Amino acid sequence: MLSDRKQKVLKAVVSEYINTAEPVGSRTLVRRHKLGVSTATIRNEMADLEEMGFLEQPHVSAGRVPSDRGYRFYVDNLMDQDQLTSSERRLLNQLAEIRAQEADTVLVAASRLLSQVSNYVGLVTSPSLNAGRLASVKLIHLEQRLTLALLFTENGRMESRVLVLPPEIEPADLEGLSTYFTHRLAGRRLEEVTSELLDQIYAELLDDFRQSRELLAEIARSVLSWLRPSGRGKVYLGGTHNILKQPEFQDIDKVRHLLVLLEEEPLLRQLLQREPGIMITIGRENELEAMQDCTVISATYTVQGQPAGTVAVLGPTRMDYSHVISVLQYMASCLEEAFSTQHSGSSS
């Protein structure tokens, strides 16, 4: 366990480095932080922290920077809570004002707003369904034009998505479609649910329910577009250019590998297979090599109390952790509100 003085020095180094992106020296800490000790004492403490693996010295004559271990200790033990500004809250609150026919439009906007407020890369996704045979499909009417679609597997995993559907839909319509999709898909592995199979199911559905063809076609399009391989676990990405603003990524070779990763949706889905709640992976804690100079912070958002997806921020390990966590928590609540109020007056 670090002494109180070492904790104060480490916290000051992390805060200073986050703000300046420059290695931090003892004189800077004495001048800008009220540590109550001499520069010689600070130098000794920084040397001890380096030896313990909490700080690193990029060059012999340079100051120190936090290591991955130093950031982890800071996040777990030293970080203060951040408050968003009123202008940041107003910006994120725009989600509830979006009028769109597809829930996807809200998620695209969310990724862009996330990147704008955090100044890093914003990602929004729905949980990926793990390998397993499909057990059932359920469509649950939430309110107004919102429906929660749920896929369940035989091993107990679930994938969910919020769909914005026509105002004429009645809960009874959803019950019938839930039964129909479950009958046609139960027992199949997700990889067996191909576009060809879904085209066949769509044709059969329209034939079986031809008396209400237009209404069911609208519902089926929304559900089947999600089930298609190209529509499952989609990742919405915003602010990739923010990576290029960071001093850590002025090395073209380093940033090239990261930008390639951001274009590979399967890798992003792997990256965002996260635990519920706030989750932080720092530097080498990330399994992907291109990510080992980065931090990813994620949060879960819910709809009507049901887990619906993940919001995340990707940036350098020199990230403003406290601010990003506050942004993600507020974004999660904004998404829940957006889906709760979406089209609340459009069917009147």
The other form holds:
2 protein chains.
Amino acid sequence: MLSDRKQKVLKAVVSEYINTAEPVGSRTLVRRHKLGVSTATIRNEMADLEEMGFLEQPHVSAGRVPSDRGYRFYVDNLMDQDQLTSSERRLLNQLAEIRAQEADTVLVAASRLLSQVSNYVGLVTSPSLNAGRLASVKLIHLEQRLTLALLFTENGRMESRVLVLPPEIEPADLEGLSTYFTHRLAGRRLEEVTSELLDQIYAELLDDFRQSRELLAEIARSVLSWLRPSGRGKVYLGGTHNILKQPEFQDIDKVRHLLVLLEEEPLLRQLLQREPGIMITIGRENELEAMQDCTVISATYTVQGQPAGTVAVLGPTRMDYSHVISVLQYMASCLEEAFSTQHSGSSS
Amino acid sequence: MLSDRKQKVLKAVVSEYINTAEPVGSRTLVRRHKLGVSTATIRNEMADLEEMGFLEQPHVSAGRVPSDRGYRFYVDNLMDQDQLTSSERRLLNQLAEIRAQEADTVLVAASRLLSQVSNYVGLVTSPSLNAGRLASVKLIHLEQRLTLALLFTENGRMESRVLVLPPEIEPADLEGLSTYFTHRLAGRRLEEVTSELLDQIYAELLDDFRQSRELLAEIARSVLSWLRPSGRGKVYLGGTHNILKQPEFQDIDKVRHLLVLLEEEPLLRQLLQREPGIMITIGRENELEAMQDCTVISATYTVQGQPAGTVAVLGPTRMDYSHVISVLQYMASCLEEAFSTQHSGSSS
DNA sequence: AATTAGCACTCCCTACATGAGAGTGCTAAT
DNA sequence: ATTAGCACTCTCATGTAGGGAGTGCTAATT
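Can you give me the structure for the form predicted in complex with the DNA, which would complement the form predicted on its own we have just seen?
Complete assembly follows, chain above in first position.
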């Protein structure tokens, strides 16, 4: 579809533009990349590439800039692999040295390191409960109507919450309820716990425990409202300031729109809700208005074989794609290590 | 110290500058504020005020701008009280409608509302464990060496953590340890729990429980490392984007320095660690380099009579002082209400 | 038929000059 | 003590000119 030479030219334009952030013209192209032809030929090729939609021209007497489509072709077909420098490796390895008890601390550090080494915005989602399989549920009576509910996953994460239960529930029943919930839920992933399943469980409970239907419905509501939102992992955002070093973010208004967006955690979560592997979203491939000249590259990481969370970088479409991909892959492995050597996650 | 008229002039300059963000000259001053004298007189007064350090001149043929000292005199002596408009009240009241289970959600919303209504950056610290008095400690055996430790305060907050205890500790002893810790710590504020006190407790434990010294030291370390950092409340930051609307934040470099700072949670915490009441830090009164043309106004809020946390606003020194103060006071009362009607705080 | 040299042309960016506008300080008059 | 008047300063917006980079097209070359 694209002649060999056109591909070469496109690749040259993209990497040149990624480095310089300046529209690249035929002269600089032949000078810096050894394409044994003259500038006139390059001009013709570039005109063709523009007509095909791979390049764009800011104005008539400027050089060319890759379009979203150009970047897309580049990442799909032309990009080389990037090697991290040893100093970058060293920087990212700082993550291992944190040895923090709190998963929080590790994730904050991860997002910052991502940003620092890329000079874009770093994003990390916590190992979500959704991903891990449930190990057990524990209900512990505290005082009066307050009950502490604990949720453990197989990969050692824990979630806790104080529930307010109706006064009729007897502390003595909690043990039974705990083992019952555990029995019915263990081995499932949290996202599989639908309201239907919970309904079903309550129906069964009705037989085993001689409680009124209303009472059980009450418990249902408590537990359900608890499980749902807590399943969502938090999104950690780091190094927002670094992106201001990029020439495409010298415009205050643009920065403001971006910051508005970055404060919307649900949006970010949606941005990172991804299937396993590397995923690249370039410019207008993204639905969000304010991000149409940004690229997001995300990678998933696993903990003990289970998909756990996402690491990602957000920057201008003129992003150092291959470098960022390497960084993300390395960071993913760092996180896997950090979370598997950790005694047991979570808290607070 | 300052003649009546000078005070009038200073006040007029400050409020004019707060509104317009433009250096204010003698002409506009006599026009918009009825100071029954001529521009020449005002010019003389302003020259005096400049010499005394209350005003500054960006360049020789511009109007005057208040200096840090000028603002300080203004807030200490000249400022009027501000009334919130009903629409602002309505906006801030949205906080009550959230009715969230999670304290997190409320605090995020609070920081955003603060920002939205002020167009500066909103800051909120969570009710810190440090502030409340301890009610009880509970240790619950989970499995193998894992023990769940719970900390309750009198105002209903809870903090949880999984501790890894040495294998020699017997699950049966946990109950005893729990009541012992509770007995010794209840009624104290977390910040009073010094290492000396803990040492003392361990010494006593040595008698009651027939355990080796090393074992207890191990527990000591676990509990201590847990209590310390978790006592610090989180800092919630909201509406960073709003400050970009201010004319003093049109410079990307300045914004970057500010963002760097806002990502340093320890710094923010230090910024907000305050005694009760309203506190105003103007420009160079602040030690941090990057904040020397910013002002922070903070107010504390209480929960059930106990000092709990801080609400604050960070903006340019040209801040609408009286308005922000009203907003903070109102927000503080909103938070107090939100946390006292809440069944019981915390989780996750 | 593909490539290249040459050239006229376009557009941006910077530097520079100019003039209006706002504000000041000073002096002399009130 | 206050004020009117005035010369002076500095900023900012506007307009203009010239250099630079890059293009597209045409004609010559391989």
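Positions refer to the first chain, counted from 1. Being a predicted model, the structure only gives us computed values, none of them experimental. Rigid core (definition): largest C-alpha set, two forms, superposition within 1.5 Å.
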item	value
Rigid core superposed: R89 CA moves 2 Å or more between these two forms	no
Cα displacement of R72 between these two forms reaching 2 Å, rigid core superposed	no
Rigid core superposition, T240 Cα moves 2 angstroms or more between these two forms	no
Rigid core superposed, the C-alpha shift at R184 between these two forms in Å	10.5
